[in-house]
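The data below hold one chain only, encoded as structure tokens and taken in the form predicted on its own.
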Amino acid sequence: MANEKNERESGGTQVAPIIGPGHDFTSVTDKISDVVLTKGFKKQWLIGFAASFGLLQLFLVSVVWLLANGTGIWGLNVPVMWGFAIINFVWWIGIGHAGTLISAILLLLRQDWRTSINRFAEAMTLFAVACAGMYPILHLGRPWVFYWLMPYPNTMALWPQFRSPLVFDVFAVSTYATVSLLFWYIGLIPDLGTLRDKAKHRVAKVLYGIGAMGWRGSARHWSRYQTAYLLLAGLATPLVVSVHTIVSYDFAVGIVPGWHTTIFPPYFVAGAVFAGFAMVLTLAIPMRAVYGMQDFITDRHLDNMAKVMLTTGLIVAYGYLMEDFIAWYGENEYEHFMILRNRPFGPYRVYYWGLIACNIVIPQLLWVRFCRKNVIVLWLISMAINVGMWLERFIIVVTSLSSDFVPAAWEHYTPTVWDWSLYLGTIGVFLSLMFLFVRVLPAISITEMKELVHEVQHREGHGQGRGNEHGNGDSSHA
């Protein structure tokens, strides 16, 4: 049985166990699989789910009206040409990076405690690359002509510009989005094939009987999803970095002020990941108070968490000090005007310090240990990054945009009640699959929380192992 010696005492610090006590496989594989078997819907589900669904409706009316009038019911004008659609397609790519960070460098790192949460969190990365690659369908005006950006023959002899980053995101996304849906299904096939055999209901039985793919848990079946799971690991890992970098070149390339900087790489993928642990705490937080899931979603796994936040928090105050720096450094007369006053004292300097404060004052709670152990202290901090990380890229975008070099062409951006409803309309999109996924398939993985089990029953019968080497079994250092 697993118990709390899989605590340790390190230095006079009691760390927080991996897992809960009392539990075996038996337990493990009920507690998961009740909550998508069990029939009825938990009180707390059902208003959620009608929220978000209501924010989905909201979501298809701006659609419609959307392509009925054309961009024009947005906020955009020249200079602002981007608005929106853009704040938003960067701001749900970012938040689609823990998933995978969390699922392959973490599983390649042999880190325990993503054990409980990465099946979740790589859900979370499907769903919120899906609202973003909406935005530059919808932002082209004509969406049913999309097929004009690929490269195929045609008799207007239209080709895609390949020395444009707007179209390596194209390629980078796309490929993303497929290879974290392949991770996320082969992880899956084992806990399907748990379901498939465990439903009473006839229909349940067959859809998870096709979801499982025959799978009947012989050791060829093992060793081959093993081996798949790790390629895909080692496919994805470099994804992470990637598709982000690119996503940055967006503006990077571009010679406006406040764009032109070689910072954003690195500091758009730390503020990914950054705003990925966020999401990933503010629906996980809510989700194990539901169903129950404190053994499972320990404290240990949320203290490991805000660690993150707290570190790729650093690096991102980091990059905005070397803007200022090179802002003042660089003798660049635009640079120095952008960075140095129109950002915190012009028009949109409200949304400038508020991103302040949301990414660099608040989260520096999070080296109190009180704030990372309080889970409601914990979810609001998760929830001024998730706002912060917002306004960094309204402030990136917009900002630059409506005061580029010629001041009689600068224009004030507003974005309209349109503008707004899309915005809110996505995060319905994004939560209603959420709860979807919660009570359809098993957010939380079977096979390797009854992997952790064994190897915590293994320790503590053999009293030693590589717990004893390095600490009583805790192969997670974070």
Given for the second form:
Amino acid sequence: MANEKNERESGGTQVAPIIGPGHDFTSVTDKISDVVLTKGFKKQWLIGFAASFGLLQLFLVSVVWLLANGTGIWGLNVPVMWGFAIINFVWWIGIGHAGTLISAILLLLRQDWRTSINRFAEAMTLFAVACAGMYPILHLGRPWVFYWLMPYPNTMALWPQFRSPLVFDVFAVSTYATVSLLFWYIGLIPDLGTLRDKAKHRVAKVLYGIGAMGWRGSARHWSRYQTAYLLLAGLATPLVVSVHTIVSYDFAVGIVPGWHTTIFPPYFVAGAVFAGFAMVLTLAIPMRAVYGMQDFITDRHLDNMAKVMLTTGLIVAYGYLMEDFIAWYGENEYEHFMILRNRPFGPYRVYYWGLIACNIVIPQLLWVRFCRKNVIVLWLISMAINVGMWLERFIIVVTSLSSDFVPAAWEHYTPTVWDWSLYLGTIGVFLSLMFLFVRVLPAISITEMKELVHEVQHREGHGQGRGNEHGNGDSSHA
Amino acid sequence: MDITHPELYGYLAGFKTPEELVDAANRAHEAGFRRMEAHSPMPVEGLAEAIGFRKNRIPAIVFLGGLLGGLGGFGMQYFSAVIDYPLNVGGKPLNSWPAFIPVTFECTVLAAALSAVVGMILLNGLPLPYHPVFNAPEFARASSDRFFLFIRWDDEAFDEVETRTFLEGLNPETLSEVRP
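Having seen the form predicted on its own, can you show the form predicted together with its partner chain?
Below is the entire complex, every chain and molecule, led by the chain shown above.
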């Protein structure tokens, strides 16, 4: 808000609007709730959901086969005992981080452009964390006793080892999943009330009514609600930083060349935000086209997200550079070999250079205004980053494990068809949940959009003495 | 009037803009009404103050929740490592508190977040599947684009005729009786 004003005053240039022109309370409510409350399905939705649901079946098959045969069906071997399970765990958790960043941190920073993407990004967080959480559990070999990781009074008289980052992880990820769910649900309550009041079908009315818990939008309710929401945002902010920091401890605490570095926590967090924003763009660009939401997810949103991606991408690049520098400067022969010789020129060099291309070279296109404005180019760049961040985790996990200290113990890692099928399967789970979400729940916060409309009207009223005229929700300052 | 089953639960006046509602709520408060409620599809600045809502206990609840979560988290690890299952690892102190910080932090955040949400829901008296105000047909718009002031029958200043006249004086878009 303040920024926008300054830009306008200083440069005199017109800032792109964060909401399309001509919206008022009624139109915002109708436009967003119509997506959910209309009968039938859009063709694009059906095709997309069918494809994702097919992948979800692949997930079920992979899990059943895994439970029947054990983790031996994966390509794991003795030095490389982490493989895809941990690569994909870290990848999914990272994707989740953008949701929390958008909804919590940008809320605290009063960036009102976040409003139309936060709900969507929070849902993405929730589903990504669900996918992430499945990997360590399936990786246990005996997933049905996963609750042994939790401290509970048990007949074995055992405690988890609280000094281990792997136990930190259990607490971090489960707290993160719970807080994300709470944050998402709290945000949904007033909107569920709206849907309850607007739904025509009896079953929909009852179901949304249950979700809304009898919300009446009373001023006392709103007052407590806003306080609780703001405090949740304040709690989620350090939480999101802690989660990927702790994930990076899984590596950094281990005395393994290529893992044992202090740069890991900050560059993991930056990488998570980088990957997460790429995923938000990957999903938001097609969604806004299919549902005609260009008025709410405007070009300015895409532009801002592209800039966040560029910034975090540069932090990630700095992380790689520091890793290389310290490997050279530190003169530890194992680290020197791992980072300066094995990764760029060893057996996984194709993955390594792919990662450099996708994470460092291609994102530099975002300096060019055209690439941030053209949705197809932007979508392709975000896809490249999704791939690049996956390759980064592959390189970190696999190269360091497959060739550590003694060459006699080295072993090459090749993922099997079951590794790939489970990976594709979780993508199916994630996309199916996303498709269901945009169909049955408001993908954009109706309440917050109304606040935005009100604010914009107010601002205009002050600036041009137009009073409280409705139907002029244009923030373009034209 | 039957105290437990009033025939008239109150009056509901609907307004088109949040500013009109805040103004109306302020005037109703000045006129001596206390048991009233304002309903809006989004949070409106100054509305809670206008109807006389002052005590927001959420911050205190969240602070207490976080404090208990943090102490509980650290206490659990201390109990595990020092009292219940002491294990000497390389002669390091049993109470290796720096290693306990991450779990303590997560427990703090978890407990604080849960108390924020549960506290908000319970203090708001939710879940509440039935409320008489839903019987007013125009109240369906309270969640989309209309703003309502609701004065309850058990307010000390409430009078079937006078209150109605007072509300009519505020120029509402709609005015209706709410029956349970």
